[in-house]
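The chain below stands alone and is given as structure tokens, in the form predicted on its own.
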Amino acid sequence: MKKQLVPESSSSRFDLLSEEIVFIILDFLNENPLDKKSFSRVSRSFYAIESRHRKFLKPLRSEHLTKILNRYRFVSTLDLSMCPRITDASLGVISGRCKEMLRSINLSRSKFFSHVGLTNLVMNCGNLVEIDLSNATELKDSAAAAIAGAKNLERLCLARCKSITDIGIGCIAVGCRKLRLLSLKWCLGVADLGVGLIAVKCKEIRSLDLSYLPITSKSLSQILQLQQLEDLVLEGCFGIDDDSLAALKLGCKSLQTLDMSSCQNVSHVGLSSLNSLAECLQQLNLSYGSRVDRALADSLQNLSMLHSVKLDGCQVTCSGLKAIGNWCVSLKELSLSKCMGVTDEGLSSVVTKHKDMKQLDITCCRKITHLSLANITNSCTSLVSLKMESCTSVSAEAFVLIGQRCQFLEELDVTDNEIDDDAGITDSSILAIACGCPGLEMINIAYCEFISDRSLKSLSKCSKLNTLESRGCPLITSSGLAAIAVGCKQLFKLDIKKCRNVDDAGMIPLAHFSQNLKQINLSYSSVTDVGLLSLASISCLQSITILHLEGLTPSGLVAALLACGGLIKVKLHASFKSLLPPLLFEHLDARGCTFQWRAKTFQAELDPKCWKLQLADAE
């Protein structure tokens, strides 16, 4: 018989449930992070059980680490990406409390610790399998040597650790033989020697990111001999050329994902070597590389397992797109963002053949019209993500087709879709999309100037919506924003820049209902001290941009910044810098909050459409 909890004197029937049953209930409370908090308040026994059940923690404040870890003693995954100020002492607390229970730690945005703290962590937490040290630009080879002591480490991210060299990577290669994932992106001190040592010593590597490293064919040939390599990122590796890819013919039969974006010395001649991966390669990124013509498309036609292709920023020809349309594979993802040369004829030839498409990015394809959108929605009815910012030749009526035919859509970007400053996307289009796409999670309607509160009220029915970007929509008011706050409680990112009819009346509902909000842009709105201060009740709020708020005073700003305890990034106009007390900056810096200052005047702000005119000239 399962052991049951002993009920307290003032117990409820819930206290009769076994701990195993309560654990099962807690397993279902993952959608909203506040649900478990509410659950733990039901009774003392639930409070105790919830602390034993929780395995993942993401603290907002580093000063509370001791108290948090005293309560949650069974944590195996610790995400400190929201705690910028992590010191050696902090790592000492973690290693002392978590010990062998800790398996994963994320320090990707943390600073102020050194190799001393890492050594302590590695020595006391012997079961660590994952460490993320991204952005730790001050760490040197001594820190890499400390990491080398984590003998069970399987996943390590050192992205932008620019001070680590081949020597430090050599230490890791020798000490961490079980590595399966390694990111060295922007580790500019690492070259062929360090990468070669990884290839020789870490035979279990599955995923390797070498973006922007000064490597050549010498180390690439060694990497391509790894028999279990599945994911390889070579973005911006300018030392890689057609001859380098010849090594693909000799091995690496397990490669599933290859990113060669911004490798501008690779042509269709080198890409023909990918045919040796015909039975395994599934995802290919060639963005900002060679011209996509028929020769290039034909060089890839034998990749029978390929389902994702990204060609962002490439010059694309109609014959190239037609050749892609004739591939025997069934593409699930195609990205043509900012590709010059995309026309109705070329795009339609692709989407009408690849009907299982789930993700399509045609951002800034300014030559396509309603014909392309009609073919997209008619053929690709399983679309989950559609990005079509600045497709300014598509008529407003065509957007209604998205709601009528793409019921599974979760992500939509229709930023700035006006036709030559005439009528663009309207409330009718958004109403159709909101009604037809109930699972929508993200929508960007920025600079769609004819959208009003009607659109926001219709979108409030999309309960899964977590990201709303509506900057530059002058007809939106506090009423529409209130509807979003009430209906979309999972909202975590909101951009209402240049929504000048949004004032304090819109902030009050946000403060009450949007407790998951993490990022907000209030620039050029009509929010004052009162509205800004009301946001302090949102404990998750981490990033706020407040430029050119006419109703904002220095005293009101100080009060709001002090009250919003979870802030880690604040973007302000430079005019406030001399008006705020130095002690405020010291206090917020101690909390790990950073400031970004902007000096642009209201009148001098760049017209968001200027870049489109430049793009049109280029075409």
Given for the second form:
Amino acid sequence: MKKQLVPESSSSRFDLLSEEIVFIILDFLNENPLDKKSFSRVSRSFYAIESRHRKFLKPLRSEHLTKILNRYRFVSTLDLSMCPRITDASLGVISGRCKEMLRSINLSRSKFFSHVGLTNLVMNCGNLVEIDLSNATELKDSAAAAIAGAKNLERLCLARCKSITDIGIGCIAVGCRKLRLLSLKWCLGVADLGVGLIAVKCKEIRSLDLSYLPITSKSLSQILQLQQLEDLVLEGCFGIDDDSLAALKLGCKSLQTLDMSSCQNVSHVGLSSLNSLAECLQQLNLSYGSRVDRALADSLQNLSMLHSVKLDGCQVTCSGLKAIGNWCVSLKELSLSKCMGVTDEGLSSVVTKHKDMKQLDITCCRKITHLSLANITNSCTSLVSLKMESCTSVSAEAFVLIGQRCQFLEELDVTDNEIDDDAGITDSSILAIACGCPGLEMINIAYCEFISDRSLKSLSKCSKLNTLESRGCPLITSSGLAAIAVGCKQLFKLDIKKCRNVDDAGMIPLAHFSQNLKQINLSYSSVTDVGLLSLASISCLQSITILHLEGLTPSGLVAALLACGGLIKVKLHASFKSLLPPLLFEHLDARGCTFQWRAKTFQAELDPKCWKLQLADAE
Amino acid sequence: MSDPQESNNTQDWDPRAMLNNLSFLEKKIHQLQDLVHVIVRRRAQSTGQADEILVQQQQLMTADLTSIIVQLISTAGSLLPSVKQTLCPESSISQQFGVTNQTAGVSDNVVFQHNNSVNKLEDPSDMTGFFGAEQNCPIEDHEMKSDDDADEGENLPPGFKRDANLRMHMRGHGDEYKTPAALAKPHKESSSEPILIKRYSCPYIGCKRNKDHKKFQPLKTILCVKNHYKRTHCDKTYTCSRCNTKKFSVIADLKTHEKHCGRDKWLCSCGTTFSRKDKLFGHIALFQGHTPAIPVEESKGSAGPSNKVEQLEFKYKSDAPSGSSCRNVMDLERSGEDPISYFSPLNFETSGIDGFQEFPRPPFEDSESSFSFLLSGSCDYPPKNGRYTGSNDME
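For comparison with the form predicted on its own, would you give the structure of this protein in the form predicted in complex with the partner chain?
Full assembly next; the chain just shown is listed first.
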């Protein structure tokens, strides 16, 4: 509430506060980005203070960059991941304005710059400590050589920069001596030589992501000699085998996180070398790897610091799970997502022993019944995240237990949790959960046929809710959606595909209240042009999926697409390609918006291919 | 080995070879007869000629005679069934002349040839001493050559098209195969004749290849002499158009160099080039401040001769790091020829190459227009960002 200020000539009482104090006040306004906006609208002095205070910028449009950077002179972190079009000229503007203040820049979704702009950036911004260049598939070694000029660089992400080779990485290794975090995931042009040079030159490395690189034991042995290495990701490194892991015995005593998922050539024999990390290893990811049986579990039992284990997609045996249960450590995170062979017996033996469990993922563990859930909720009362998509054998009452006992729950995924009419999740289950877990941030109730507006109204009490996925819930209507919009201001992802009863009336409250909405899926719903156009007032809306909307006309679509200025991704039915003017595509492309065309025909049923029945047969 | 030989083993000699030898003997006897007739005739007509010429002619005749008689003797000796290998008292003379005893086929052009421009042998009296130098080889030569000749081109496990390659291969088998005689080019005929190995001397006084030198190392053929003389004693007039550094006096050397020039594509910031990527990385890992250098055509999007100019600068200049690169461009000769053509390896066969003819080759230059492009665009070129200098990166 604005106080009635005395006339302009006398100073405001707020001027008595020093700037530092106001800065501290402003620090508390980080939760909702709109709060700071309203702060700066109060008065000129507040506007000026806010301009000096802001250190983190995440612009939505690159056209406004100059203006924004003129206002905010002390920006140290620039997140440009929402601006798909950053050119060399934009980088020039940034480097000219931010200069030595800039410490971190995120260019992960932008594609239109080259090594020229990077050189400019690196030359002018000498204090750059972090650069994120993920997805820059066109950047070549010349760009890497430009980055090598950033002498103070500590964190660099080059994920998916497929055109960069050992030579470019070599330049970076020599130039950026202070590098602490490096991600080379999917940099397929980099192999042993480049990685080996990093290991030799960048002694400060703490975190290294070498996923999918064709490296072998040659560079692995060099990496494991890094004295400060804490976090190593070797996902999909098919060149690593059991013998390569023997290098672990060389004495790497600092490794805390190791990800060896999808390493097909590693078995429990190689994993026994992990014993050398007994004093330090905390997180281990062995997803999509070898069988989890007694032998494997025993080979890991000496890891006394272990608190997080991921075994997604592995074949699991009951004795293996029991052996895990017998570990002396108490796990905080366990993922058995898509594991075959998880039974009530095995799972219960694990959860009853590991009482400190905070994150449990039992997605697609179809054999699990309410018995396991009872044990989970009994034992793991500090559970924060529970993912049980497609746990089709769990009955409705079990969900009530979640609401009753897991009050710290923030994330719940109960997608597709029914197979016949009697069992499954109902409104009362959701009610219980919503009441019991006020901190809930994410919930997935897709294909839960019996969920109605009542659930949504109860979920609207969870003010932190930012992700709601309620695909294929035919009983949901616009009023339920309106309740969510009003109550959950943080909402940024909404999926109401195949919710036939949601129409334009649901869009208007969304447009008004959900100013943080970034991603929405309206396919098969009853929204028309009007509803779509009203969403244009959500300035940060980036991704819309609008397949098979009956009320959608070409002209309405054009209007909506033009009005939603922040769009970067649109999923549309291929039939619209010929109906829309080509000039529109050019314009949208220039704005940085991409189209994804789908040609699937209209499918009336919720589960047209009877996936659920098929999967049930397969079990 | 000598015992079975002396026990008159009838299977130790080859009847066919003996027939060969006999026909050879017959031929030689006829030659001898003709020669003696000539001598007789000459002596009858010798009045009008100068003394020196007479003396020379007489020497010639005597030499011819001697050689034929020697051959007769050695061939006759080989008729003895007990003679098979070299260790035989009668064959001492044949050893001295590097003659193989087993198959004594002969070619007529063996002995002396005085028609070479380069000095070879000045008088026959030197012959013995000269050939004495070859004395130590014939034994091995004999053994190895027989093996060679027996298997030549057919049974050798690796078959070589060029005998130079065969010799290179033989070196790998061990020291015994490294003697000059063993590695000498085998004769084309199936039988090996009692050859006299001819050696040549370089005319340049003081050269180690000159016969007067204390540690005389002779040259094998006239072509060797020619190449040696050009390489060592003449100016190197032909320059490689790619790297602009290496000069040659023999065109063949230049061509060989150009096959390999620029093959080192891995370049360090210090200017050193490497033929393999792992060698480059080993070098960088070892030293502070060296970084890999990136080929320039990547950074310059446009194609064209100017691109190639840069490529040459930074790829092939092994001595000059950045700062001088622009200077190198300025130093180019401009003879206004077609810029595209200077990259073609076939560019060098323009004129007939014989001797030391001067040969107009565009080393590496540009037409006027692209050169001016270079000049105007020079400020955009990489040297400024220090990618190629060691100075920015060296601590």
